[in-house]
2 protein chains.
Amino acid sequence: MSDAPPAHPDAAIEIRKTAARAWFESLRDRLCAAFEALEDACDNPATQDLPAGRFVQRPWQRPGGGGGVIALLQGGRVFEKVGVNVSTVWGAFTSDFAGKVRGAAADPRFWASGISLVAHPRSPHVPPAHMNTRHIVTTEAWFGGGADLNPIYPDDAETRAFHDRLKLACDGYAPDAYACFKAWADDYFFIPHRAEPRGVGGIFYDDLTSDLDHAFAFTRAVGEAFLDIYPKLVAAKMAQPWTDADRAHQLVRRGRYVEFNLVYDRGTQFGLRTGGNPEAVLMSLPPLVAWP
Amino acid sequence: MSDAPPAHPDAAIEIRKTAARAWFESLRDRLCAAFEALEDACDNPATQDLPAGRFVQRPWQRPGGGGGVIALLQGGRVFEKVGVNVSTVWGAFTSDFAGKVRGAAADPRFWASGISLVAHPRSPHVPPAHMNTRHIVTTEAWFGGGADLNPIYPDDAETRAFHDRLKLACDGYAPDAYACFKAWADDYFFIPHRAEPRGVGGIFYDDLTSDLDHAFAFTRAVGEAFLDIYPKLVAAKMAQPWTDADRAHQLVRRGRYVEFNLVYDRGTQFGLRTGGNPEAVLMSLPPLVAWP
């Protein structure tokens, strides 16, 4: 990590920042965690000759301030990849973009740490997932994120069962916040040029702006509802045996996850475009997929 | 393919559209029988086991007029997957595109014909290759293409090669072309995000306007020349071993060419957000892709 950020002239907002930061980091060490946990305690014959997966941390440095570290776990029993990675970065946009962020039109300096977790499970079974959740201050300071879910084969009741535990989250912040979060996450994780969903859908938010310390509480509900949930999917399908035709259609059914990613993914097209780390934005990409 | 399109009062225009058609067409038969040959040919121990690959075409209709034929050769020999498209489209382009497209911003309506070709071999020493050439016509009429070469493993003797016969073909057409068009290859086949070249680079054109038959005349060069070279270049090395290590390289290198396509390709952005069928946009993608 390079130099300290300038602080915040408001002390608030420095001592959110700070928390925000820490709470990543923490959810990112228990996250990684239970998905260990996972990996000792699978016991599919498909796998059982692999050596249960452990993560590796990559530190990284961003040339204009800040900086990650990428969290890893490659060629596991449960998790054929699954990345972790948490960033807190900070400096000037560029003039293009300062015009495009919120409160960088006339100050382009931004501080924004987050969360990035993308799983790609090995059996064709196990549902694929993304969560992502951020905090960003330029001349204002707001929270975002989200999560969702892409399964390989969709099934109602695991859909039903993620949906829940986000709802659940949401119904802390707001009455309506699970409906409106939901249909944003509907409208943002779709493939035009498909016609289709990326997956069976979450919540999406941004720019909470209004009371910060909530929307940070709202921002740790998410954390702590992807923690709970998607470790018990993922235990519910990991034993089952699969067929080479499931993982040939798994292969395929990847490939929408990197047009998604690569063609419309905002955060994708930010990081690339304005020199982040490619491995780090990269991380999200399925470790094999055919376009057969 | 749907009613015909309506005919440019220019009968020099309408008699070049059906010409540069015609010729697109009569290329890619060319073209697949070269490859077919190929497949034929091939006697590499690690692949023998596999029947010679063949095309198979598959029309498809652009509901706002015209469409293509998508010939795809997938799990030959010495292909793991080629693809030559030639598309033959008409209609209007909506009013954000129309602004951004030569001569069509006080009249949107368009015709387009074009042949696209990416091969994707599966050896690892031979080199994929991409080639594509278009003639458009708006209320201006131009033609356009390129060619360039992705080899794994580059090699001075075939990246020279390759660049004398596309030479050859640009210095018929002026004495500076191979240089310009040869440089605007080199800047437009980069990918920013990992501050490298997608391959050893070919040439680029667009936006010949000024004497249309003589582009004309450059355009089937450029697919004389390529039509030529690529096979030979293929042939001299598809009966080369290759290791399991030489797979997996060449697996992750195929995710540089599905980066640049889905990120910055204009081609593909075009056709994915402008209602194109995406099975023949992406016809380009590698059949089996890593990023470990």
Given for the second form:
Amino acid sequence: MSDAPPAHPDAAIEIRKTAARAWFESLRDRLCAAFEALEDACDNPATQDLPAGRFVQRPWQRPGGGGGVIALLQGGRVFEKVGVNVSTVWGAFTSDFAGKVRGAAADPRFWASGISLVAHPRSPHVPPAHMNTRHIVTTEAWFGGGADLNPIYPDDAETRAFHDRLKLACDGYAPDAYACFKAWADDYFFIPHRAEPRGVGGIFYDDLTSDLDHAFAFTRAVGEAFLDIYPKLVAAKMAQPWTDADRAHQLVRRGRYVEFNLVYDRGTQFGLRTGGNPEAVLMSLPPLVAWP
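Please show me the structure of the same protein in the form predicted on its own, now that we have looked at it in the form predicted together with another copy of the chain.
For this one, just the chain is written down, with no partner chains and no other molecules.
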């Protein structure tokens, strides 16, 4: 990566920045290990001739400050494509974008670190999923993130298990956090031009500015919750057979994911507007997709 960013005058903020970056990178490593273990364990006859997928890590640098690592698994037995990206970048927002970011209107300088995961399973019965968390510092500092499930064939028990695990993480933050962040996700992960949700929801949160240590602990809890529940949901269904009709339906439903991420997703816009690596930003897109 490029040279280190200037140290923040507030020592507590600087310590938290370092800790957040280290957490995102360690969570990446644990998630990749969990997904590779699923690849090794898969015994679905439909994919038994494929090699167990492995992540390939590719570092990148951002002109102006920072960079990241793209960790990508493609063509596996379980996952057709899954990416777990981390980045830590800094610099200054453009004048037209600074006014849209809290704390940047008067001073466009920023620092941002985060992790972004998107999983597109091979089986139409295994639910795709997304998770990202981040720490951003301008003249203010905050945490944000979220996780949601996007099954091709929704399953009530699966949805309930996913939400229950996220609720457990939220309950450690505040009594009303799950209700608030779930409603935020229902509103955020919605495709207006389709008048339908992207999936079965999850949680979404942003702008957690008060008690940053507590917000950081919650952000870690969200990562732990996803690492705990999602591999279990994958393992429960990765051996199920599927038909050509299932596959065709899967590709159409993936189209909804593409539409949301390219048109509405704030993370996509942030990454592209701040000089992020396009391959890292667009990692979320599935390898194959169809529109009827």
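Each form is matched to the other, and the largest set of C-alpha atoms that superpose within 1.5 Å is called the rigid core. All figures in this text were calculated on a predicted structure; none of them were measured in a lab. Numbering follows the first chain given and starts at 1.
Core-superposed comparison between the two forms: the CA of residue 272 exceeds or equals a 2 Å shift.
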